[in-house]
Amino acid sequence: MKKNAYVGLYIVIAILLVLPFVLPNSFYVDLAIRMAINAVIVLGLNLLIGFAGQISMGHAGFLGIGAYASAVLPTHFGWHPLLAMGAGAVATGLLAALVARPIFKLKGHYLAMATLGLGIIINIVLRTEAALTGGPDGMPVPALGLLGFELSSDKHWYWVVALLLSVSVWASLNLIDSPFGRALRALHGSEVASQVAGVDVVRYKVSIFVISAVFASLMGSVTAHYVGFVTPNFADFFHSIELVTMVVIGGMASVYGSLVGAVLLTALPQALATFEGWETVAFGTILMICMIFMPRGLVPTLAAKFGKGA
């Protein structure tokens, strides 16, 4: 890994260590937790979209599978929450591996529509299987315990998600700098050239799709336990669009862009709440301005502007 990548990781860890001691109240701690959760999801999604060049418009469906696994399995079948979380991740990975091969034979808007359809199917199943999922009203999620210690306060959850975020950033940086990551970048540049160079295009597409889906599933479980309640809105189309927007605004093919995009788009609706009914218009206007003047995303554009490269 490059030295400057380590510097960025150290800065992220330092901010995470200091942040809970300077936040004024529990509202901001809750907001920081949600930012960190979204950041981990967007990191996985950026590996797929930014580095491998494969779009996914239904990624919230995988988040929903993880969330409902942590709700349904302990509630109806008596599973331990950690076991249910792992089962949700495995089920998500298997589903992603199963659908990836036929889906990734498509390209462009056909690929976008196929992944969108997958997300919609997952959402419909969660809404209609009311006997298990509670239907549109959702269902409660049991508390998560670690080593006999129940996570109950916001501060407990903050340190858990801060650790998960730090590990995810470290893992993403190492993956990108590995032969696997170089194959992904080659795949993004040209599939034909990648095949000529000996890259197994299908295998790498499937692998990164599964990794990205598992990221989403695990954080869906974490979100479910943190909030204590799940609804099908976890897996709806608009949530998928929000996640993709975080990738694009922060900067595709940028690990730290994923963090910036997740932080900004998690905080922005709260900051615009004072507009009283016009917050959606203001939100859309800000996104349009960002895309017009910084089409590569915030972090790559600013990095290039200050001479450090994207």
The other form holds:
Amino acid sequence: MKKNAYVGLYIVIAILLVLPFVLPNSFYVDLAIRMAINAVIVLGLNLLIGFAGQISMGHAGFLGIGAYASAVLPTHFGWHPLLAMGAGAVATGLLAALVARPIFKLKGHYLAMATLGLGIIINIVLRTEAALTGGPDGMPVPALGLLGFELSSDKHWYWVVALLLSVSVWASLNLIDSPFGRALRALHGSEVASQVAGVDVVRYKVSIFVISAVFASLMGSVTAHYVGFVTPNFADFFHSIELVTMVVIGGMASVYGSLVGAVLLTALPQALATFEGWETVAFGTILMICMIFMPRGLVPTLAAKFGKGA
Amino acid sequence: MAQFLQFLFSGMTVGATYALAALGFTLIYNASNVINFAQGEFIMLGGMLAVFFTQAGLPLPIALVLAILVPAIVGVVLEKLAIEPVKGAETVTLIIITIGASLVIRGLIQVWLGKGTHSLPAFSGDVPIEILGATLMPQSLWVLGVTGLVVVALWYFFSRTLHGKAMLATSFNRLAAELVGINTSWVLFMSFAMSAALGAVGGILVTPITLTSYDVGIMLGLKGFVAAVVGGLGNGLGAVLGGLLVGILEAMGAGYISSAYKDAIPFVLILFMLFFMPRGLFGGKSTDRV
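Having displayed the form predicted alone, please output the structure of the form predicted together with its partner chain.
Full complex below, order starting with the chain above.
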């Protein structure tokens, strides 16, 4: 691993350490927590889309499974929240593993369609099974307790999420530079060539899909506990698109791009809220302009401009 | 039997709209390899504009022509401003651009015409026609009839006219088409105009039956996409049959299995299709060049 790859990680940790002392009020702490949660999900999704070159347009579905596992199992069946979170992650992993093989025979638009369909089915199930999930209105999520200590204040959540984010950035950097990561990048470049070079393409595609889905499920659980309420919107098509957009706007195949994408697109709706009624138009316009002028994403484009690697 | 026929009728009616949307996807996909996620918004535009122009007091025929023309212009603007500048970009980049476009269109309509649900009067009355115990609304005949006409017109255009053949040639091999003097950017331009107009026609026809609002585009567009993939992406006849099939299965599923899961049926269908017949019902075999 190149030494300077870790410089970014130290900067991220430094920012996370300083941030709570400079944020003016709880609104910004809340925003920072949401940004960090999205960043972790996007890091996982970028491993799949950016590095392995496989689109998933249904990732919010996996998020939804995690979130609803954390809501339904403790509420209706009295499970411990941590156990529920684990069960959600296992269920997501199994589902992802089950569909991954047939799904990854597909490429490009067909792959997009299949993952999109999977996400929509999950969303419709959550919406329809009202007896368990509260239907379109959603349901409350019990608080998350750790060893007799209840996570309740925003400050506590901030440190938990900041820790998760730092670990995820570190893990992503290491993963990408491992033989596993090199294999992923190879199959993005050319599947046939990497197969010829002895890469078990199917195994790697399936593993990265399962890893990024489990990432999403766990963070779905975290979000559910943090917000204290889940609705099917969590798992809807638009949320999947938002996640993919974060990956692409920030920059595919760039760890720091994922962070930038997550931060910008989490903040954007807040910033646009002042344009009452025009948010959707503004959001769509910004997406289009970014993609037309920087099809590779912000971080790689800027990095190329200033002559440094991302 | 009567019940079965009833489900069949309603399935075919909605399916015809999906077929028009699927044809729109197919046209653009063939010309540019782009999946236009704003296709659903053209359907919505057709319906909403038809409502707006008739309420503004224009006679029905003029209102309908305008409601097809305006989306066609929107389609052309989209192609010129957002698709042409990024030729050859990655699939996911193009997907996000068209999704951005769909948000802009939906947002503008929401600001301009509000969040309300609207309807159009049926074109030739509401007296149902009775067939073997099932009822068929006259509007359904309009939907099926116009869709049929559109399909025939498209077939004629592509197989009998020079412009149509030029478009086909481009979809097979862009470079070769350019070499024999076909203006491929004109083809791209035309395919966006045509697919937007097709979507709008579907949206107008179905509005008296299913109502419309600023946000109906997403589901209609996605189901049109399902229909296009079921039929084999890029295959015109496949798109039409795919649309009808999706519509009929959805109506049967809603009637015999569960109406709550109606919207899930096309997506379950698409997963099965892709797993077992990844090229769709009518997609040819193709090999990737390495």
